[in-house]
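In the form predicted on its own, a lone chain appears below as structure tokens.
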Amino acid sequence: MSTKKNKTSPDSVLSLFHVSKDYQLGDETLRVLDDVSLEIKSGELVAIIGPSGSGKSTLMHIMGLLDRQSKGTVTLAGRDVSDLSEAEAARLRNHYVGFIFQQFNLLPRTSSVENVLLPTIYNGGDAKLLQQKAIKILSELGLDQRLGNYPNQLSGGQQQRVAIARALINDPAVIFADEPTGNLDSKSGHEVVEILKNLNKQGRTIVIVTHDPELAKMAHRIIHIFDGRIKSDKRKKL
């Protein structure tokens, strides 16, 4: 592979070069991702879409440093992250990546503010300033009256807004939203979509992973993955 092919643009946040992912099932090798190359630029709003089993979740896990590719190269914020130790990957992930999950993944006996602060635990910093920042983000998301509430005291839409605040607390280079409206009613889902759009307008880089074509329509760029390969990669005319 030539160096030229691996060259990223100056505004690149995340790049994959010829990435494959294999799983060993007994004597057989299952290839879930097959020679995937793509680049996410700063400020993009990207949807990765595909049916169940297409490889989109595996792709997100590799891009978000939750899993490691079998072949190929991954760069994040200009750094080759292909061969990091688990501890190094965790540190880099905590600093550069934010996640919003379908299931919210909030700690049940923890308040909204405390849930938002979880990614800051290993970063150090002034605890009082971080708490003020968490309160500010939650308030901007309309949760100023829910700061001390536990998840079971919040609606699904409110829980997802706490999860969004948690994803923002470390000012990540990229935010991954995995089926962010999948567990919400239509009204709450629409509110989450509008929040993500507004965050992107503020300059946030957001990658949405979904099987829902309607959700994907909000993106400026849609990457369609099928059988572990990129089937299409189209940008909308803005």
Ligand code: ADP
Second form
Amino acid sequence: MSTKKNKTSPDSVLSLFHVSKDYQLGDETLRVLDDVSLEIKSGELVAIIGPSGSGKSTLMHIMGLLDRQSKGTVTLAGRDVSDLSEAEAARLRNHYVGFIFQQFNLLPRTSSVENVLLPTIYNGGDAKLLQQKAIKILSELGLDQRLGNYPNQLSGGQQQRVAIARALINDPAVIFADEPTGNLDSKSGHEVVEILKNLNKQGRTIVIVTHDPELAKMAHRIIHIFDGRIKSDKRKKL
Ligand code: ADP
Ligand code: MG
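Based on the form predicted on its own presented above, generate the structure block for the form predicted together with this ligand.
Complete assembly follows, chain above in first position.
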């Protein structure tokens, strides 16, 4: 793997340098991200906000190695990850990145514990220990009575907590959450907000894509995206 040096600071978890993303639609090139540069530092709680269609999810997918940029460089944990094979990207993704999605994206007919263990399939190591870890994380999220349940036996809030546990199982360098409260009633949404806040207090680096003002409000840094460009990137004084 290339270890080309970029201008990242030592506490940088992830950086984008002049990243663009184009889609080819017939003869037309649609530029969905346009020259985006940013750096996420260890321990940050970042909200990415912007109107629908502005490129937030595309940006998150590129930062999380779920998608490839058309131009520019992505650095994760100090490594240039711009030109990885699919297999290498999958391995790094499982190791360094946790995802929480609006639709939870749990596997159906699969228990909470098994869903949480999904990102560990390439880990090797002691399956029993991993299972104990999954149970511990689920229990800390209040799901100790729901370990063997399938997603369709859980409420939306419970499903999202399983997804949060899945995002945590490999102790990733960064957790991405794309509209994590978008499919929840306000009470469950509030619980998810509190969980994310606490995880950040424990030192987790979290990037949230959101329309939800309550979610954006708790962030220490707010990045505004408009038409695929960063319109502003502001840190709050703490
Ligand atoms: P947001 O998450 O801010 O709502 P997205 O990142 O999902 O925005 O989408 C940004 C733009 O990219 C939208 O105009 C969307 O239609 C377009 N887009 C996303 N994926 C594709 C694709 N696979 N092919 C073509 N256009 C796409
Ligand atoms: Mg989106």
